[in-house]
Every structure is written in C-alpha cells, then in structure tokens.
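Next comes just one chain, in structure tokens: the form predicted alone.
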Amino acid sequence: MTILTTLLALAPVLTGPVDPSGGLVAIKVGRAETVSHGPIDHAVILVDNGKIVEIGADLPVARGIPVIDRPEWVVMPGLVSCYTRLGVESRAGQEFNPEVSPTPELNPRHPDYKEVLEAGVTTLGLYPPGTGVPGHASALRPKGKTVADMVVDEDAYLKVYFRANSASKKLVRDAWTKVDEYDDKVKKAKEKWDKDNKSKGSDKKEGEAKPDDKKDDKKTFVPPEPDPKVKPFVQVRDGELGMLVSITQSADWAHWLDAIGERKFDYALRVVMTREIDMYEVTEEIGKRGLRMVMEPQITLVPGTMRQRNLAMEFAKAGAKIAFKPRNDTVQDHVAWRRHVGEIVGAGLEREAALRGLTLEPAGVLGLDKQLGSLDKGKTANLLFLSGDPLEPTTNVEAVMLDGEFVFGEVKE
C-alpha cells in the first residue's frame, strides 16, 4: 500500500465549492477508462500540481484533501487531435522547409480553441501547410493568453507529403544524402580535433604541466551545427524527432519504401480516408511493422464496388496502431469525433483500439505518449469527464480538466 492509502479517509466530502485552480484534489467517479490498463470501476484519482499522483479503485483519501464525488461520471484521458490546422488559415505550395514551425500563425484568442477544449480535446498537433516537406508540427494546449502558453512541444514531428512520383523520391533521397554529408563533416571535424589534441599533448616535456592543462582535460568535442534544413532529418535519424508521412494510395507506400531504402528511423503514416482508397492492399505489410496510422474514423469502399471496408479495424488486426483524427478539420467534427469513432467500433473495431486511437496513439505521434494519453501515475492531468460511455452518441461532456485545472463544467459540491 502507498503512503496515501494508509492515511485513511474519514473526512466527509467538502460541502463548499472546490478550488479548480490546480491544487491537490481527489476525484471519485463511477468508472475510469485508463486506456493503458483497462477500466477501473469506483475509481479515485488524486491530482496535484497538474499531475496524476495516484489512481485506483476505492482508494481512501487522506483527511483534509478536497473531494469531488461524482459516481455518475466516467473519466478518460483528454482527446489528442494530432493532425490539425484548426485556428489557422494560411496555405502553401510545394515546399522544402523542414525547419519551419507553424506557431507564428497562432492566435491564442481564436474561438475554435475554446470550443474544442469544451468538447474534451486537450491537445492539438498543429502542422505546417504545403506539400513536400513544409516544416515540423507543434503540440499545443488549446488554451493560453500567449503563444508560449499554448505550446507544449515546439518540435512534435516532421511532416513529409509523399507521392508515387520521381519528384517525391528525389526530395527524400536528397534530404538523406545531406544527412550523410553532414555525418562526413562531423567525422572529419572529430579526426582533426583528435589530431590537434594529441599534438598538444606531445609538445609538453615529460613531467611538465601547463596552466591550462586542467581546462584541456575537460574539453570535449563539439560537433559542427548542421544546416537548418538538414537538422530536422538528423533529429529524426537520432530519434529526437518523429516523422509523419502523408500518403493516399498503396503505390505511395511502395515508392516510399524504395525512397528510404535500408534506412531505419521511426515514422508514422497519415492516410487520407477517401471514398475508394486502395490501402487495404498493403494492410499486412504495414501492420507487421507496427506503424502508427493517422486516419479519419470513416468507412470506405472497395474501388469500383459498393463493398464497405473498415480499414481501421483491418489495420489494427494486422498490428498497426490507429491514431484517429476528426473527419474534417472543423470544430463541429471535433465535437462529433467520439461519436464517429463509436461508429467504427460498431462496424468491428475493438473498443480498446478505439480509445487508444483517441488518446494514447495520437499522443505517440506527437512524441508525448509518456506524458499524455492515458490515466497513469505521473502523467499530465488532462481529463475528460463524461455522462456515460465515451463512444455512445448520447454521452455528454460534464467537465474538462487541463493540466490539473478545471477549465469547463460544474465542479461545485
């Protein structure tokens, strides 16, 4: 047992309003959808300093800790919309600007952010416009007085818009060639540094010390800084930055594999759910790689027929990780997002994969799955409180917590 659970909760629930400003609070609900380790009935969540510090079934709460007791509520992690242009309107053409960030476009006062937050969307992945390699996405909280207040992570993933043509393949191959050239530059710089330091040591007479010997002993090699257009690819290669590759058909996938060759790095796929998409042809090949796939919760058709396919279900069964995005990039579709995912569950997708697809997997696309996307001790307290099953169309949002603070809903006792 933890120190918390040994303190015995004998105090009654507070009868006054609970301070929603982010202090220590215990929240009792009828059910918690943890996403990472199944549901917990009669759940108690202790939140402090913006973090979940304890979660479990029927946990006793120490005397004096404010308690919000809502046995009729269901709680789940806040929704993560990892691929959006919500609140920004600029457009761009074919680009190769991997160093570009979308955050200069942000207007913290845009009304869309407040509306999606009240629908339970607590994290947004804002990507740069354009095709080719238009820049890198940034992870945001949909609330803040300034851009800095909104930014969770400036560098979430590098966006690559790839098509089955020679121009796309050349762009990708040239980018990786620049990484190889940079590695050669670093190697030569290190060889020169080693040679220079060796010669400095040989210049000293035996037993002779120089005033700066101690400083030289601590000196370490600092590699040259890569070109700004090369640096994001170096970060992807080194596992410091994710990559999201947008494709529309199975031929794009085959050409992508040809373009990257034997290179190994982490990336996710963005697949647009068009009416007659043919991505079912590469389901097994993508699934066996365990890739994350960003897609709309939408039923598609086999080309040339009226036969329906649930691609999210097929890819999940093959081993892929589904990260859902709203069907359209509007406030209305963010509000209807849970219902649309529920329809995909009704068509065969497993419920657990659906919940992960709304929270943990899109958080993974943003590189934030260790901080967000599930109800686990130590994670950020972005919580969505509902009147019932998250995937039922009649379920309403009761309250939303962002970084440990209630930002929507009634929280008085």
Contents of the next structure:
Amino acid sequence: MTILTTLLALAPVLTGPVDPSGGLVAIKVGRAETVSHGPIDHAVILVDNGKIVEIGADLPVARGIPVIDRPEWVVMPGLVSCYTRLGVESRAGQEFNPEVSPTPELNPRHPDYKEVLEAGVTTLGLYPPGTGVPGHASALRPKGKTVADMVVDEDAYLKVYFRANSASKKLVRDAWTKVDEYDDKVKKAKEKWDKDNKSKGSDKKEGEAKPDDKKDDKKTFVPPEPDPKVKPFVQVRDGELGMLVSITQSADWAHWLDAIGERKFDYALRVVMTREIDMYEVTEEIGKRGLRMVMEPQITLVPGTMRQRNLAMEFAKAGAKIAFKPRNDTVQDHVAWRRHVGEIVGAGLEREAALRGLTLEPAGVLGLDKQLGSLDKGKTANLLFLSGDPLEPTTNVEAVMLDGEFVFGEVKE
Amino acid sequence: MKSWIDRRSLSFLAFSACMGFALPSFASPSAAQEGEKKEEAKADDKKKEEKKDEWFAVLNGDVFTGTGAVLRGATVLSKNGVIEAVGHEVEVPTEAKTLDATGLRVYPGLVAINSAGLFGATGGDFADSVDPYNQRMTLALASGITTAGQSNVALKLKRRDIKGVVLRERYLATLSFTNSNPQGKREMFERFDRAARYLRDYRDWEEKKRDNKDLKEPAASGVDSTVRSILEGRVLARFNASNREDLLEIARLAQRFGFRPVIDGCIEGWTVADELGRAGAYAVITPRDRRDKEEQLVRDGGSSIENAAILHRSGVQVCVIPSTTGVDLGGIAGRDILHLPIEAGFAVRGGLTDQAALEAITIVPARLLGVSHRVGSLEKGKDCDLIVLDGDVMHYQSLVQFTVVEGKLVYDKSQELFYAHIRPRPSTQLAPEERKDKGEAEETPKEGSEAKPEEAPKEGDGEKPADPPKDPPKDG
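Here we have the form predicted alone; I need the corresponding form predicted in complex with the partner chain.
Everything in the complex follows now, all chains and molecules, and the chain you saw is the first one.
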C-alpha cells in the first residue's frame, strides 16, 4: 500500500513517452534475479534518476509513468568485472608503488569498453599491472567521454602481488612496519599537541569551551599526513581501502599468513586458477575466514592427475565468497563469462553463489557492494536484460541499462 | 646441634637488624614489584591454560628405536611434538590422539642427507619459501623420509606447516683434497697446518696470559675460517672421493690434524676400510654404485656390494643415500630419493647388519647434518618423527602406512590419492575388534555357501573410516 502511494505521489511529475536518458520509468519483466534476495517472478522495477526506486512482484504502476513491459525478459544486475586490464597497455616490474592509479592510462574511446558494456558488464575494476605492490585499482563504468565520466571510485582496492619467497614477504612486512612507524609518529604528534594545548590553556579549565577557542586552528588534532607510499596501507588498516592479494598456490597463502602475523585487516584473495592449482589444501582455512576470492570460472586438475576439481564450489561450500572474473582478460571472455560460470554451476556450484559471483561479490571487492551489484531499492540502476536464464548458453543480451539509462537494446514502451 | 641453632639465630638477628634499618626505604616499591610479578605470573598461567598440551600416542607397535632396542607391542607417547616416553607401560592421557599400530612396525623417521625438490621451488631461503603442500614432499613422506638435507641445510618435512622447517644450516663444509689436483692438495694441507698452528698458539696464549697479562694474542690473519671451525669441531669436513689413493690421503690428513672426515662416494672405501676406520671417518655411500677396477693396477679396486658392510666392520659410520637425490620418475626406476630404505636394503644384501643399515638412514645422516639431538632415533626428548610400516623398513614389499612428524599425523596411506589403492590394508589388521582363536575362525561360512562372509566389525574406535572396498562374494 505504501508503495502504491509513493508511486501515486510521484505520478503528477511525469508525463510523456519513455525517456531513454534516465527519467522515471517502470520496467515489467518475467523474472528478476535480485541476487541479494532471490528471484522475483513478474517483477516490476521502478527506476528514477539512475537509481532503483522500487522493486517487487506485480507492483501497481501509477498512470503516467512510462512502462516497459517485456514479460519474456529476465533482468539481473549488470555484471561487475573487478579485475581487468581491458583497454590499457600492460607494463610490468617488481616495484612498490602503492600510490599509483591506473586511470592516467585510461582511454575512454577504446572500443573494448563499448563491447563489454553491450555484453552486460556495467562496472570494471581496472588494476595496476606489475608485481610487488604495483598500485591501487580503480572502479569504472565502461562508458564516458572523459576519464572523469568513467571513474566511479579512484581507490577501489590496493593490489598486492604475493608469492612464497623472501622478497615478497619482506615487502609486506616492511609495508606494515612503516604503518607502525607512522602510528608512532601520530602518537608523538598527539602527545606534543596535547602538551601544547595544556600549556596554552593552563589557566582555563578543561572542558570549558570558550568562544575564542573555536577560532583556534589547533582546536582539533590533525594527524600528520602519511607518506604517499604508506597512506594506502594506513587506509587498508582503517578499513577505508580494500586490498586484493594475488596468490597462485597453497604455499603462497601459508606464507602470506606468516607475513601478516597477527594483524587484522580486510582483504580479498586473487587466486590465479592455473591448470594444476593445489588451493584445495587450504579450503577450510580460507573458508572459515569468509574471504572473498577472485577467480576464473575454471575446472582445475589435481597436480599430476586428470582428476577434476571445482574449487569455486569447494570454497563456496567452505564459507568463502566467490567473485568470478572472466577466464581471460579479453572481450570474448567477457561475452562468454556468464556461460563459463554456468559450466561451474553445472559442475556443482550453487546457482545463487554463481549469480553473486558475477555481480555482488566482485562489487564487494571494489568496495561498491553498498551501491551496486544487486537489485535493491536505492542501488544504482545497472541492469542487464536477458532473453532467458542468465547462465544458459543460449541466452542473449536484450538490453543493458547503465545508471538508469539504456545504453544497448531496442526498447519500446 | 645446639651450637648450630645458636649460630643461625644469631645470623638471623643480624639480618633482621639490617632489614629493620633498610626496610622503610624500599618497602613500597618492592611490594609494587611483587604485585606486578604476580600479575605476570597470572598472565603466564592463562597463556598456559589457553595453549593445551598436544598429546599423541602410537600404540601396540613393534618399536624399532633406532638405537638398538626393539620393543614389541610398545607405545610411543608424544607431548607437543616431542617424545615423552617409549616403552610398554606408558600411561597415555585420555585426551591424547592415538594411532593403533597393532601388527605394524614403528621406526624413527628416515633422514636423507641430500635431497632435491622436496621443499618446492625454493631459492634457498627455505624458511620464507618452503612449499609444504607440494607433491614431492608428500611422496617423500610416503617413503618414510621426515628430515632431509638440501643445499647444506637440514630441513624437516612439515607437511601443511611452514614453521620450524629449518633445523640447522651449514653443518658440512665441502673441501677438495685429491691427487688429481696436487697444487690444490698442497694448499689445503697448508691451510690445515696454519690453522692447527694458530689454534695451538692460541691455547698456549690462553694458558700463559693468566700469569703474564701483557702477552699478545696470536694473529688470526691468514687462518682459513672454515678449516679453523673444522678443527674446532664446529662443522664437519666433507670430501668427495672414491679413489683408493684419495681416500688414503684424506684419512692421513684427518688423522694428522685430528678431525673426522665425511667422505661422499667412497666407492673403493672397502679396500682401505681399516685406515678410514682409524681416521674416524663417516662414509656417505650408495650401495648400488658401480665402478670397474683399474685393470692395470694389481691392488684391489672398483665397487663392491660389501662396501658398506666392510666399512662398518672397520668402525666407519656408514650413511646411505640413493644415486639420485630428487624425485625421479624417469630412467631406471627405484634409484631416486623415494627409494632411500631400498638402497639401504642393498647394503644389507652386501652383509651390513639390519641395525647398522637402519642407522645408515636415520641417526648417522642426522649426525652429519648436525641434528642428531632432535631426530634419528626414538628416544625421550627427541622430536616425535616416526613411520609405521607393514613390514621391515628395508624390504621392497613394505609400504609406509603412517608418517608422523613432530607428533602430528601427516601421512596416512589409506587417504592418499597416489597410494590408497596399492595393496589396501585390511581394516582388521589395524584394529581388530576381537581376536578369534582358530576354532572360532573355522565357523565362518565357507565360500560358495549362500551366506555373505562376515564383514569386519565397524564399531571399533580405532578403526579408520576408509576401509578398502571388499571384493564382492563370488557366485558359486
């Protein structure tokens, strides 16, 4: 009932035919894969100003609101490819550049962006290349005339390339030691500030706020700005920035745990799914921590054998959150992405986990799971309209909506 | 007696007088300190409580301790990875994890003096790059190896664990002393000579400086530090030698300067066993090594299957290592590191005693790696590294059923992809629910009759869940 009234209240504002460029519009589809709370049959999604205003089954739509009625369509959140280098040149080198962002390399006119957008990928996580700590990734929308148009979040996650060797471990240990040093510096500065303040206001009693105090610049303590090389790690420690740790084998994981010691901070794992990867050795360990894992939808083999393993399924069962990335970082594999994930579902992964792995979990890696990645009220209207089940190989993309705007597909009222 | 009490009371009085004087000044800080100490002690207690002791026991096996004794049906008890007791009347705590080894043999984990690739693709920085999940380590554990040397570092095969892998570094110093390089040989001799003279002067100086403090310390310049540490007994000198003449020269060098040489190869060692024995040599040999005798020479030479036996009889400590130290699936099968006990079996074939052959793959290599205080035999206080086999460790038919490293079961054959299907062990052999005597056994239905053969009871606590699949009863 409340929904109805809201819709009615909104109604007078709207007149005229479907405005494809982001006005209020109601979309009726056969089925909506919300990802966050299961599928909704006969779903109605109300989009306004680039956001999902309302979603539900058979919602009444007030007269005057343009309606797109496609009962044969299935809608799901736009795909999120959180680990890609599409459209940028590669470079490499073992370096420690946590402050580097890949956006200066960005070319908004690159044709790849249009192609993946038309395949339903509405968010990209562009990572900085290289080993060591090559920099931080940026979240992009694959459409825009300028770089600023494309960038959703400049600081999506810090990338750490970690391998089981003393150089990698030293890099990580040193980075955290620098954070400790910075903390000491802050502590000392705070003490000094306290001391200065006390000596200044020795006559005044503490807690008595006088009007002239407010004018004082040093009213609140401002911690010293950390070194640009240290800052990202401080942000990771404070939960302001995500971290993605790239590993290739169980031993890397064991040494990673050893390198970080007792420190507590959030991070996701990038597991490079090589043909004979032995990550099944640490399924339980990673699962019980509930980590996000960025991996390809790929069946792997037990080393030295032809025994197949579905690691995505095993990790999901153990409690890890699977965020898929396309098998190869190409346009073709972005197009075939849903089908590849479908194969993993065929091999035992739960359907819900698979759909999350295409949308909400990669959005979480980018730190955007509050804004996008599922069909929920208040989230960005990045919608992918399909001719059928998202994981069926015969399903086609019918239309794509990016920030409430149809960017692909023939849409009529 | 009385006088003693008097004296004591007197001294007590004196003490308390003293205290009475001094007490007020430092009473409060000392009390505070005590308080702190108590708190610390409490925290320590809490920590101890949090970290419970980990007990592990191998029950009822025939325990080959490696030092000579064989205890039939004995127990090995481990506490936090260290052997707490070996014997027949060992009290096993109720919380201990147990492994029933009834009908099986328990040996100390084997020690391979050289190995390659067991710790993953490491660049030598083992502590920071060991791969404890790699397949070669599993394969080595499956062949009984729990400690191995690589790049002159003694390492523990801690499967699924990266802590405490490195046991000891650089205990062996490889030297060259061969007749084929007379110049190098002479120089090596001079190095030993100089180091020996320096050490003699140094000891002399130490003696004399008590009386004469102005005496100068002998100059250490020009003294080879490696040779010096060999002569001081801090590291072992290792030589690669197999020629009779080279072996004799090494034996002479060792005797002259008083150190125990480790001789790798030692193929013709049997011809000069007495000399090597007198020099207190260790020999690292591969019993299957073959070499022709030099026919133009009259004296004995070439390889002999009896090499290990003869050397051992002359007092040489024999260590056995296969000819390939990696995991090698090509070439002639059975010559790689996975066949360490088989290689020792060939020494037995040549007359070495079983006991000496076992030592050749356990305690002797442990000594050469400088880790015999931790591994190489089953004794109280050593690491609980052991293997459980279904037969003699050196028999080609025996398979390692369980491997335990530092009190943790790291290998169970019935659970391993590569080994479970090979002669699966009958569940009854491991944990018989009840023993039947012969008369009862005959009552079981005969083959061909309608009744199914009685299945092994599955309720036993010690029973392993992975029973091998039983053959379906044949139709009559």
